[in-house]
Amino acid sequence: MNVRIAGIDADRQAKVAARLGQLLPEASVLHHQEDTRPYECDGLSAYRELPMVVALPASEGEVQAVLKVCNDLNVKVIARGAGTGLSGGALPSREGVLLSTAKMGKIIHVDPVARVARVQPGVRNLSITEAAAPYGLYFAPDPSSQIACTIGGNVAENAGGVHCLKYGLTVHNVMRVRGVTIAGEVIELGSEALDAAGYDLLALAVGSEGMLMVITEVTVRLVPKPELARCILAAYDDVEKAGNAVADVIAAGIIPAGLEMMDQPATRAVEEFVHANYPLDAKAILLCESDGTPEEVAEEIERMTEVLRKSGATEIRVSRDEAERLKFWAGRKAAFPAVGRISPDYYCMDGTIPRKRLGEMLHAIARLEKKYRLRCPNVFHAGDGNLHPLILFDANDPDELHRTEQFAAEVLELSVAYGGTVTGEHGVGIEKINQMCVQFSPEELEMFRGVKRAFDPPGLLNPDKNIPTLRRCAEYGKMHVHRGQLPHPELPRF
């Protein structure tokens, strides 16, 4: 009779460390759990599971024995970054691998002419750009966890940042990326020319979540570090004025280097925390910056400034040097651990809608703070219409997980009915597998899967994460009609 502990058959956990072990080094084979315990969840911590095997490879020759072991033993395999995305995707598999990319963090070239770098998957976001640096080139992509997220986990997740209105999501910043199928087959999608034969299966394998090969090196674009970048502040007294600013700005053919919204509650948070000196007494505020030459800058900072102030702006503050400009944006950056002070815990969200549509969306979060009896500070990618309410509770009363998940289902259905989609870049995981089945079609969710059984046919590779099933998608619609909850008469009905 087999031994469960945790949950994780003992027998098949031993042979499949033993066959990782006869091909990594001991201390890159884990199994015990006091080691697999620091990978049992991602930035997403209401759900976590202990993986069976924790594999530590450091090149992609191991990547591809680990992967041609696991495919033989038909064992599952979750690939990991650093652990800092916010939908549950490297949540592991007490059935499968967890396979970590930590090791293979190594900047492999710097190219200052062509502006590119190839680097292994491990290499932190920020890394990057303090490689490139020396040659007055930067990493676009600015995700706020920059600092510790991975370039192999922001191509899993297609990551932004507060600057992608402008540079792009890191689908755009992105050449080549080479990776190891479940077989073990290494392929290269892309190239560092301008363009690519046939169908565009890099922006494929881009935002694809770990569920179609395991990237083992990534060619990026690197751009020039603008000559100069200042920040607008503007206070408004009415959130539904703030969001109507930002449809203001892009509407005035003016694309800003980044164009952030927070709401009351975030500022204050922020506040206590960073004192980026925000006026506490507005409803929300924006953040607006403008980079290029001086002359460029001073152009565009002038005719930002005429439309938020036609936009019904209080108060507009523009940054005066270098040094208050990063306090701007430190308080914008340091939002999620701020409202960590505030809570025991907190659901960071992401979602999109259009840019018209941000106000009302703001006064729909109210209305669920109510409903649900839970605070929710804001802060939006607001140039792209990229949400993310933080929902505050205490993951210690299962009470309020519940309500925070329902919160969190009903702001996600309201984004596709207002016309966006239930993510813009932390990626679907297990956090948006049931809004999927809102935002889809069963046709569409099968072409899905198509293209996932095309690359992964035994449908090894963070299984049970993305697309959701056929089967999972009718009892969502079941229960959806047995609550009569669906909050908008513009979704489907199920």
The other form holds:
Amino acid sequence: MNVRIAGIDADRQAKVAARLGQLLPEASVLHHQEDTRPYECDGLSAYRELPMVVALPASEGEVQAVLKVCNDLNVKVIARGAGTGLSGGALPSREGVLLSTAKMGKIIHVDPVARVARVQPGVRNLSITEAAAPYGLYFAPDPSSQIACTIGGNVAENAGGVHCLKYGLTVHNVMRVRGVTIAGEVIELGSEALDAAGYDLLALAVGSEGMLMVITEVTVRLVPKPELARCILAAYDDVEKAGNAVADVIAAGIIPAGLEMMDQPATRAVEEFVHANYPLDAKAILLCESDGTPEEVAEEIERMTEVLRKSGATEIRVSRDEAERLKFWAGRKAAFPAVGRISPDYYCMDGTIPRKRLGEMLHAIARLEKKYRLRCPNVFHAGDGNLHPLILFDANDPDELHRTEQFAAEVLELSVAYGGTVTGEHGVGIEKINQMCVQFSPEELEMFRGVKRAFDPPGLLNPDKNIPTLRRCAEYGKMHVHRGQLPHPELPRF
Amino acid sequence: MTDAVNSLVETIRAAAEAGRGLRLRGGGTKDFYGQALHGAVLDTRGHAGIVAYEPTELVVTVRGGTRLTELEATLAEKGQMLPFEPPHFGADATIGGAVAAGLSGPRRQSAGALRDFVLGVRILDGRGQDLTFGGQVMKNVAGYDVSRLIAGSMGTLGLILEVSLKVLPIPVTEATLQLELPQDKAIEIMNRWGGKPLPVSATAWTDGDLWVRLSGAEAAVRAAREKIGGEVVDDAGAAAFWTALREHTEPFFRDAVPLWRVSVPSTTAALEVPGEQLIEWGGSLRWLTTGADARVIRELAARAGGHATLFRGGDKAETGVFHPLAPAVARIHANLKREFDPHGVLNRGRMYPEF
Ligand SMILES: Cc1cc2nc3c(=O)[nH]c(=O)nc-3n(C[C@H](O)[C@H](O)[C@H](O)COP(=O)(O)OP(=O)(O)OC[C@H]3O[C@@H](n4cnc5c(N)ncnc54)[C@H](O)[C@@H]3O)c2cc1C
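Right, the form predicted on its own is done; let's see the coordinates for the form predicted in complex with its partner chain.
Zooming out: every chain and molecule, the one shown earlier first.
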């Protein structure tokens, strides 16, 4: 019998490490526990597993070499950027190679005239904007994790940010992706023109969670930095009123540069942490931003203020200068760490629903808080209907963890029932794999598997994520909710 | 399932069983586009109508057989629009056909392409299976983005039963300016504007004139007009120009045969080929009418980092309509086709003769 440490087959590990060691520098292949431990989880730390081997290729050629070996030896490969993912997409496998892009962090080229940047996959999101800043340009998708997360991870998750209502998600801001297939072949999808011949494989690559290819190079679109941005902070004495105000802004024909919402528990947690000077007696606040030329901003802020006032805001503040605007945002951007301070653990959800159901969802979450005896502050990308309820729990208490998982599952399934989706930007990964059975029919899931087969016939790239097997769905035992309709709409849910 | 859908399902199933190809067709306005057509016509227009439209959600869900003019009129009533300005190429164009062709109009350079606004689709695959991907919400990363894959797939992967699209408010103000400029100067200046926060929504260079459309808040359009200069075109003349450009009724497109659509990075220098050229999308889209050899044009486009489509006329069988794919990418295409349409029922060969 083989020796197993942490469930890892030692013979196989030695064999894979040796083969990779022939192709990569010694320091780029890790298999001792003390070296592989830092890779055992991503941002979803409730799931952990030690990888069999970690490979750190430094070039596209080395990525090809790693993938060829893995294909040859029938070893799974899990790509990893910065490991900030919140759905366990980069969770390693004890039977697999974890391929980290940490050594591929070069900005290859910034072209200010064509407004594009060509970068390696391990480049951090914020460094792209920093490299473009001298030309008055920036990379629009701005996830709150932007100081750490990589462009490879952004592409693999189709990451969004607080400004994507107006400027789009990663999919709208990436022009071209180079990647390596499991067979070790380099493919180029999209182009530096505005489209490419054939099927839109670039669209499939975005959001593919490392399951179709390993991304080795990305060309992103850069956009001109607006001359001016100003932000409105509006307070409400009722969460539903705040939810409706979001719809009112859009109905008035305004597309704000950002439109975010936080409820009272969230503003209180944040206030202690960053002192953003939020009105703490408000049941909810909205942050509504306008950007453009000074003339445009003045005109838009006036229209926004009028709509927000009519929607019942109890207080309206307009940022007077850049310092105040950044202060408004500092609170929102620090929401996750702030909540992390008031609870041993928190669980972040990511459902997206039609905007008009925001108020309803908040009431439903309040009922679930009572049902599961757990607190749940809410921060929303309200303009997009993307929810991040944060369930507070203590992972050392197995019952709390269990209740948290049930709480989360109910919220996600409710998102589907409201005509939405289980994940807006954090991805399915390992975390929401069961809820995929609720959102999709068996035939639709089989088509997803077909897409994977088209790129990865042996099924070795991150195979245990995102798309559940039929067997897994049968075990989960939840019915597919057909197009926003609950199986028995007449029955009360709570 | 409605009768119209049932009948589409039955037809596809029967064709799959018999191994017969079908030719999906809405209004037939884009019959000219793509490789030669084969198989019995399957008319999609029986499945028409707007399923759901809520202006405050910025989303419309519409059946594939709905006429594009009807959809656009419904949106306009609420002050909204399809931001990608799809070309109709005829009064009978359907939204299903527009999504399948994947073409975008003048506003593409600023608003984004058709595929950028596709939020979800309901399709029949080549086995007649009724499948839904994506949805009606703005952000959705559950599963692979099959909806965007369907956009521009020329009906080769699925019959579009329904599509959900993001819509946007019609800009409050628009103004069109005209500047007399040679081609290389026009390319240079369009790129320069692209790097500035200006509300330029469309550009076109033809016959020594650069046309610029500004869209947005009144104050922004007014300020940009000062910065850009040139002659202001009256509203009627401007509307007529942008429509004619989108619909290929502009003088340049009349008798433009063969017509090449060359998509290149915006900064690409004027293409050195005999014949006439019209430029759109801030320099990224070059229309050529030329007798030059297809290989020369494809080589030129590829060297610039782009691709060339034989859009109208020419010898399609000999040249191929769409730019040849790299072998590894072509293999993925063939694999996808097999997964969606294992019996080769749907628009076989319409995109590439091999599938
Ligand atoms: C505090 C905090 C705030 C966050 N805020 C946001 C937010 O506002 N918006 C948002 O969208 N997300 C947010 N996230 C989630 C996360 O940061 C994003 O999903 C990000 O895109 C992940 O990037 P990464 O480099 O960390 O990827 P990883 O976590 O390393 O990997 C994520 C997935 O991408 C795959 N992958 C990584 N690199 C490659 C590659 N080169 N080729 C192929 N596949 C690859 C992995 O296999 C995995 O499936 C937040 C996370 C944290 C911790």
